[in-house]
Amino acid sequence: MSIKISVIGTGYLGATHATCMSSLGFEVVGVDVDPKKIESLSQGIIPFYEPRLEELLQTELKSGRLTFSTDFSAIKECDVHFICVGTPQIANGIAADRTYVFAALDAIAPVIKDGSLVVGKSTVPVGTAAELRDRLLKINPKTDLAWNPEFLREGFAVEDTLNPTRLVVGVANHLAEETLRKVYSKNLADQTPWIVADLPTSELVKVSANAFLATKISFINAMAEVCEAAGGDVTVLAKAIGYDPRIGSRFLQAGIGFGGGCLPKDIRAFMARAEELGAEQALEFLREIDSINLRARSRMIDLVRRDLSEDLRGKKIAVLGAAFKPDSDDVRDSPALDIAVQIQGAGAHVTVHDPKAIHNAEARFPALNYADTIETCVADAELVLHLTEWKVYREIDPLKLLGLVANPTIIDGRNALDRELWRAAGWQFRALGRSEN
């Protein structure tokens, strides 16, 4: 018998997972309480930017394997149900809001058939899966729950779903593992590492990975601060230590820090949960990681003031980048937009450009000025800030912009531009963690 799959929640994670599971040959139903999302997805339109996903969605809709609905009864014949709803930061604290996860379980538990397996993919505080499993079994004792954390990178979500670096499954019994082996049989045939864990360990894997990544990013940003004080160059330092196989070179690029809808809130929720468990001292270092990350934004503004004036009123500043990272239109907790808003709040006239995130940026910060082209953005600017490392910015010919700006000075907030190229074109070039020589 072929396995039928449902995906509960059709946001970034859910829409990606449903589409990719369909592309592997499964019959998939995506369910959400938001009729606008369902209508958009049913028409083959992804309500966010993710490379390759919309084209794949349209292909799968045409195949007939993929459907979307607001009616939870549409999942009653499915065998495996993936919960893919969000766990945002609570309004008045740093803990994760589990409301949507429990609401999703409560919505499907009375509907699903005997023998079904519910699989959580959302990033949750450790202990949540056990609570959900107990709750599920009280409602429907002939079902079970497992946990299968996601490791998607925005901009690479399709690849990460279809060809994951590893598959982690938290299970309470052998039968749940066997079901998930069938779901991921193609990946197992391709020798994808398969890690079986208990429920708490599977929950901890995702937040631990995010905490380590945040630590690595903030470490090199801390070294950038030291380099600035000592007259060193953090890019050379990063290159040198990156050759050490125990360290590696990835994510050793100093800049204005991390953002987005996952990393910041996940490390904060991890700290909150550790405190609840009485293990707060074990994660005390994450408070400094969070502080270093936010401080990188302040240091960028310090560079702006140093290059222009302590008084930014009336200064024309161009910002290249609004998304928190390239290949995404996500502006949640975007360092680029945070810096732009703070500079405008100090009285500057700020114009922002981004290849994909302008609509989302305008919706969140309508007081900023936005430009459709790089040329319009930098026109008459007294300072240009490079804050999101899109390929289109890395490929700019600085000579072509020279005649457009009022003052040819650029601050590279991502250490991604070719400093010598810009300087040779006649620009003053600044970057976090690098001397001006």
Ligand code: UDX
Given for the second form:
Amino acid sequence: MSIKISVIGTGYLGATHATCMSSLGFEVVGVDVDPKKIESLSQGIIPFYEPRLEELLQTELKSGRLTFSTDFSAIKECDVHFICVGTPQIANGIAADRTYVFAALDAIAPVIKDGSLVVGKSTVPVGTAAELRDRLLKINPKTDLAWNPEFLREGFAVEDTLNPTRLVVGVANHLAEETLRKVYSKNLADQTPWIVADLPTSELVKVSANAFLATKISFINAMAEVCEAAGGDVTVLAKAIGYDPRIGSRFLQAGIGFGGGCLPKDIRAFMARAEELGAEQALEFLREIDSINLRARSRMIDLVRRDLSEDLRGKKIAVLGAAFKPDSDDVRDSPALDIAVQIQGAGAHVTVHDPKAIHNAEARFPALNYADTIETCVADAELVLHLTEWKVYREIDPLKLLGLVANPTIIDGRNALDRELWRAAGWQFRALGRSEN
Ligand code: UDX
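Switch from the form predicted on its own, shown above, to the form predicted in complex with the named molecule and output its structure.
Expanding to the full complex; the earlier chain stays at the top.
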């Protein structure tokens, strides 16, 4: 018997998961309370930018395996129900808001058939899965709940979903593992590592992985601060330590730090949960990780101030990049936009360019100026800031921009541009963590 799947919540995670599960041959229904999302997905339009996803969505819709609905009764024939709703930071604190996961469970629990399995994929505070399982079993004792955290990166969502680095399944019951083995049989055949855990460990795997990644980035940004003070170069330092396989070279890109919808809120929610559990001391270091990260933004602004003799009023500054990282149109907690807004607040005239995120940036910060092309963005600029490392910015010919700007100075906030190339073309080139500022 083939497995039928439902996906509850069709945001970033859910839309990707539903589409990818369909591409593996499953019949999938995606459900969301937001009629706009469902309407858009049903028409083959992804309401955000993610490479490869829209094309795959259209193929899967045509196959007839993938449908979307706002009606929860559409899931009643499904065998496995993935909960993919968001857990944003609460408005008045650092904890995660669990409202949507509980609402999702309450909406599906009375509808799902006996023998079906609910699988949480959302990033939740440890203990949530057990609570949800108790709640589900009270309503329908002939069902079960497992946890299967998602590690997808924006910009690589399809690849990460279809070919994950590992699959982690938190189960309270052997039957749940058997069902998940069937869902992921293709990955198992491809030798994807399969890790079976209890519910709390599976929840912790996700937040601890993000805490580790955040720590790695803040570590190199702390080294950038020391390099600046000591006259060193953090890019050379990162390269040198990265050759040690125990350290590894990835996530050692010093710059304006991490942002987005996951790392910042996940480390904060992790601290909040540890405190509730009486383990706050264990995660005290994450407070420092968070402050190093936010300090990277201030250090960038300091460099800007220094370059413009401390007075930003009326200065024309071009900002290349608005998304929190390249290959994404996501501007949630974007370090690039945060810096642009702060500089504008100090009196500068800031013009922002981004290949994909202008629409979202404009909706959030309408007071900034936006440009459609790199050339119009930098026109007459007294200073250019490189804040999101899109490939198109690495491909800029600095000679071509030279005649457009009022003053050829660029600050690389991502340590991703070729310094020698820019200098050879006649630019003043500065960067975070490199001594020749
Ligand atoms: C992250 C995790 O990587 C992913 O596994 C999890 O499922 C969700 O959160 P994502 O938010 O898509 O994914 O972004 P990621 O690629 O991790 O980058 C996060 C931020 O760190 C970006 O702002 C990026 O610019 C920054 N970063 C990353 C650095 O500043 N330096 C680096 O070396 C790497």
